[in-house]
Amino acid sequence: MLNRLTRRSFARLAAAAALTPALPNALAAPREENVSPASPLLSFPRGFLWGSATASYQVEGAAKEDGRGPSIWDTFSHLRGNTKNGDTGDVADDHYHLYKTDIALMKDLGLKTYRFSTSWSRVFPNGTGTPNPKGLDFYNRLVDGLLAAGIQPYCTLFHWDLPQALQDQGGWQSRDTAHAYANYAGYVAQHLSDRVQHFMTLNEMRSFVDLGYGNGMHAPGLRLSRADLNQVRHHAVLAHGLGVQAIRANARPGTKVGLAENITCTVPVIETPEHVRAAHIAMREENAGYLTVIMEGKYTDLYLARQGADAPKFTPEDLKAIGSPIDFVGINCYTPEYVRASSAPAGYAMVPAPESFPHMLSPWLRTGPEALYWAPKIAASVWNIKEIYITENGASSSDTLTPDGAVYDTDRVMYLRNYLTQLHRAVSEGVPVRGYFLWSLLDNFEWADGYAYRFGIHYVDFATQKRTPKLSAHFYRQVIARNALA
């Protein structure tokens, strides 16, 4: 029996044209449909950017090609027991070779924009030193292909795949990594900003810090003390700030800089004034170690008091860099965190979710569509943000192909319809959300979950690399075509 990697290697022999099948008749509807007066459209603002998102290690594959160096996820996923079924991103979606096929999928959807990440170890195999021209060439080809298809590229400069060479020198426990990141960010921005106008510094600092250095579930698999973890957290936000400065110093004039963070999406447990006020307070305090210090250039008094002797060590210069002004905020929004008013000194209390709370296939993905209303609304209010993007939102499902060659992921369609209804509520009230990036374009390597959970709106047969649009892809195509939700 062929093992998975061997089967995947054979997939590259398939012609690109054969990778995207014709749609089943039941799904091959025209882009525009007549809508009954009984089904009014929820229209989004003119120019609203509908997009999708991926990340380098999750889709690219080509782990050892064209000079790419190993990342911590290469190391971590190859250690027995770290991922489901021992899955790795060695091949993943083979996007490195099939990016033209994937751009064709994007164009068929009508995407206005696409969020991708650059692989640090593909551009700098050792994290620092001499850049790898073949690594940058791939992103040049990708960006040029997107623009030729009429799709705006949005670039994330770090999506968790730290070069292993830097981990060997301390990784995010070392301040030097923050400075190495800034050099890398400035280099990429210098070479892509003639065509890429939006850069995000880091993706989900909370995730790669807490899961990678806190509970060891993600790469590099460490379980640090609270004090050491707080210092890693500080080095991550410092890297963001130094990265902002490096991008501004090296990019073309007019380049916009932001980040993509999975903030704690505080939601009032009941929409009454006292609980709404509590949710505003909680937005600052529950995100104090990440977005709050970035937006305000200081740690809150409550955050430092809660950490006590374990608080991070920092300098005024650190805070000045961390608080470097940014042009937009990206919010990765999946689950709500309910908040109630409280007489406690903090002025709020978090409400734990019961075991019966509904969720998608991933146990952590609790479904609360109102998060996509309250998270951007409260964040905009608390920090006076003028430009917000939902840089991730999506759902995992147990997708399977039916005999007619389709994937009827009605659960994901339900999820998207409900969440987008709440997003419409926000933008109709003037919340400055300028675009939405659905996670994800493709089924891909989902970190420690390997290939067990599928988030894509295109089904990927990982043995053949054949892509099949799911029902959710056809749903999303109609949303984009109408710029509205029915």
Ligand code: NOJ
Given for the second form:
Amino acid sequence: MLNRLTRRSFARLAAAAALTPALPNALAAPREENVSPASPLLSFPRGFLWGSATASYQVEGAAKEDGRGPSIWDTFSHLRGNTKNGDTGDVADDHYHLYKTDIALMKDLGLKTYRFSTSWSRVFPNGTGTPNPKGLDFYNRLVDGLLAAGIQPYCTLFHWDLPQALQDQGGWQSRDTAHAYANYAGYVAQHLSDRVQHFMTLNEMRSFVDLGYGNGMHAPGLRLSRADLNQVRHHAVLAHGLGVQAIRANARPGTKVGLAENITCTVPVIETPEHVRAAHIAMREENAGYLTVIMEGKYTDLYLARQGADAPKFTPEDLKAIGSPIDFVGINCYTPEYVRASSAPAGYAMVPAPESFPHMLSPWLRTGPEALYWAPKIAASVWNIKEIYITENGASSSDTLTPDGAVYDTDRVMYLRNYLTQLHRAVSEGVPVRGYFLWSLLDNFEWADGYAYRFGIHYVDFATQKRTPKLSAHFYRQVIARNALA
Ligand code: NOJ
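What would the structure be for the form predicted together with 1-deoxynojirimycin (NOJ), given that what you showed me was the form predicted on its own?
And the full complex, kicking off with our chain again.
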């Protein structure tokens, strides 16, 4: 009964306040004498940056507007059988037109920062050559709107939507793409860095390389040999390095450059010194093709030995560019990879997850909150990193709108509470995590999974584009307001 009343009043309030449904009274203001004393709040450091993230192709829509050129995701998603239900990003969240509504949602949450990505083929419809001023204009409007709302923009320069024109010339299999990327990155940084202080070069190299060129599940849907795949991987880290240099050469002094990588989040299988040590070794070796070569400017001996004749071809100049110093590291952190000590020469072994391991709706999203403690802690110690952001963390759920218009995503709230508790553990030990970007602000186009797996803390009705804050949005608003976990 109480449950029904609570639900009804929640929905009534939600309907009354278009953007800010208040919590039902029964939940928001318990009578003091009836409740057990709360445990102390888990407070975060003053100025901790609470944010949320999205990406161009996943939210913008307006695929053919204002001179935007096609990207590999337009091509891929329009080919039968590549995405669930044949879904495409043609309209997505229509954020291109509704960005003001979305900034209002962010403001309502109390977000301090917002991570978005620029669409390369909006800015350079053919990947290179003459820029399209209308493309950049959109990001100018977005950035201005964010700043007017008191929200710091964090800009990702590549979130997988490679211009199709470049794919037609070999895509990431060609070194030229790394140079074209640097040109584009420098151009955007030059025009936005008067208002954007933080740029991320590439998002999740591991994903777009391994899924796009390895197993064909993502655009452009290729299945390359191990040697060719390693070369693509090398071109991706090279693009990062050349991008860092181009941003530094073109942006305002003081601009900070980093990346957002889904590193293998190594977690000691048991928290004892030998397994903790093994998790440190594994952090370097399991990320050798991506973050390690970027942080160290060289491939590890073990990586080269493991790849053997399939190792990438590179020059010393490549490595110098790849190792260009960066100002911060962004970690996209979802699932833990457990590591144990081993007497094998590598000094560690990965422990495969049993089939019964709990996961969210996406089968790959195994839940291990302690990843958010160990990943930044180990990365900071291995590479002496002084500024870390969790550039993504979040959960897919089978969210449904109740008849009275609410979404009780209790599983996502549970997930966030547990992960943030572990992040708090890291931050309280002095691990230099400066901010956290929840993936995602809105339900959106989840790549090959289409719109079936929802990651937003706002429910999107894709037929009407109506946004509804889920229970997790209310939870996150409280976290931000108190700068603490309750
Ligand atoms: C990683 C990607 O960066 C993002 O685009 C994706 O939607 C989320 N993780 C969830 O899969």
